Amino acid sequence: MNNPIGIFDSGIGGISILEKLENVLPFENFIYLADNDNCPYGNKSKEEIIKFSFKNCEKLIELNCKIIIVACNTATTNSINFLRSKISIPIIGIEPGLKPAIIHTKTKNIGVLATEQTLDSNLFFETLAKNKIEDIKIHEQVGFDLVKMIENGETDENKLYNILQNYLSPMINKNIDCLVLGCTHYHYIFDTIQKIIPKNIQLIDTITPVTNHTINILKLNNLINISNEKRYVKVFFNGNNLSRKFIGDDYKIRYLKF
């Protein structure tokens, strides 16, 4: 089935998932929506996030997508249940990354860097309730302004380093040995984060589980593309502009009203 796989995020964060999926699914077509007109989602109300997410899904369905990946932690944690109740095609979200951290931690201290709405969401609390062991402590930090900086291409190393050091140092001092990056945008500042945290702290990958789950859903629903036609990858945005700072030159980016 050569219908495209639909992906959306509030901006360029989910491009990291698109890149991974491109590599492991070389025959699939993709349509990516960057809702940067409403970016960031992290400081919006739950009602707004649901509205934006549903609107994005409607556009992807209009574009004949066969499955939809919610490539945004904030959108997943706040809207995934609503989307699945309203939309008939498979909807794949991003797990908060807490379960693998709980499995791997030895110091019983886990750090989470995420948006405010992700940390306050019902899904985040439900995941904690299902997986948290009583003696494990979760240390949370809101990544204020990080998404906005990344979207604007503001990657001055010294400024970014200082901001991240202020966010991460309190968690490092709490003896964390796992750090969950609860926002796809943070993938683009991965190297700076690694410069700050000690080598014994494991960064939890939330992209690979999404990729594996997508492959399983495609197989389960007989949606794997077996066409020999040249595949396409389309990236659309709806704001004034989309920074190409972290986007490969091979992507064709176009404006689309949605």
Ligand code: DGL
Second form
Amino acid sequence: MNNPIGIFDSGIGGISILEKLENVLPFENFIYLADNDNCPYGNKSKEEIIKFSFKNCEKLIELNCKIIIVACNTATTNSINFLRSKISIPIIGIEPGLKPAIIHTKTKNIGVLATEQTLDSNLFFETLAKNKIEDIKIHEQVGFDLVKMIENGETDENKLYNILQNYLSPMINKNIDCLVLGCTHYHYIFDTIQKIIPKNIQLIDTITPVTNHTINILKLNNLINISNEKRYVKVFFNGNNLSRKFIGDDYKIRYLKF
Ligand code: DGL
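Output block for the form predicted together with the named molecule, input the form predicted on its own:
In what comes next, the whole complex appears, and the chain from above leads the way.
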């Protein structure tokens, strides 16, 4: 089935997932929507996040997508149940990797860096309640302004370093040994984060599990593309021009109204 795989995020964050999927699924077509007109999602109300997410899905369905990947923790944790109740094609989401962190931690202290609305969402609470073990402590930090800086292609490395140091130091002082990166945008500041945290702290993101899950769902639903035509990858935005600082020059990026 050569219909495209649809992916959306509030901006460039989900391109970290698109890149990985492109590599492991070389025959699939992709359409990526960066809803940067409404970015960031992380400080919007739950109702607004649902409205944006549904609108993005409607556009992807109009563009004939066979499956949708919500490449945004904020959109997933606030809207995935609603989206699944309204849309009949498979929808895959991304959530902060609490489960792997709970399995890995030895110090029984876990840090989570995510947006305000992810940390405040019912789904985050439910996942925590389902998996948490009594004596494990979760230290949460909102990554205020990080998404905006990444979207703007903020080039001042010192500024980014100082902001991250302020966010991460309290968790480091609590003896965390796992740091969950609960926002797809943070993939692009991985190196700066790694410069700040001690070597014993494991960084956990969920890009690989989401990629593997996507492959399984495609197989299970007989949606794998078996045609050998040259594939396409289309990236669209609906606000200001997307900065290429973090995503490089490989993608042809175009404006689309959605
Ligand atoms: N990439 C989104 C996420 O994973 C960013 C959210 C935002 O726009 O604030 O949460």
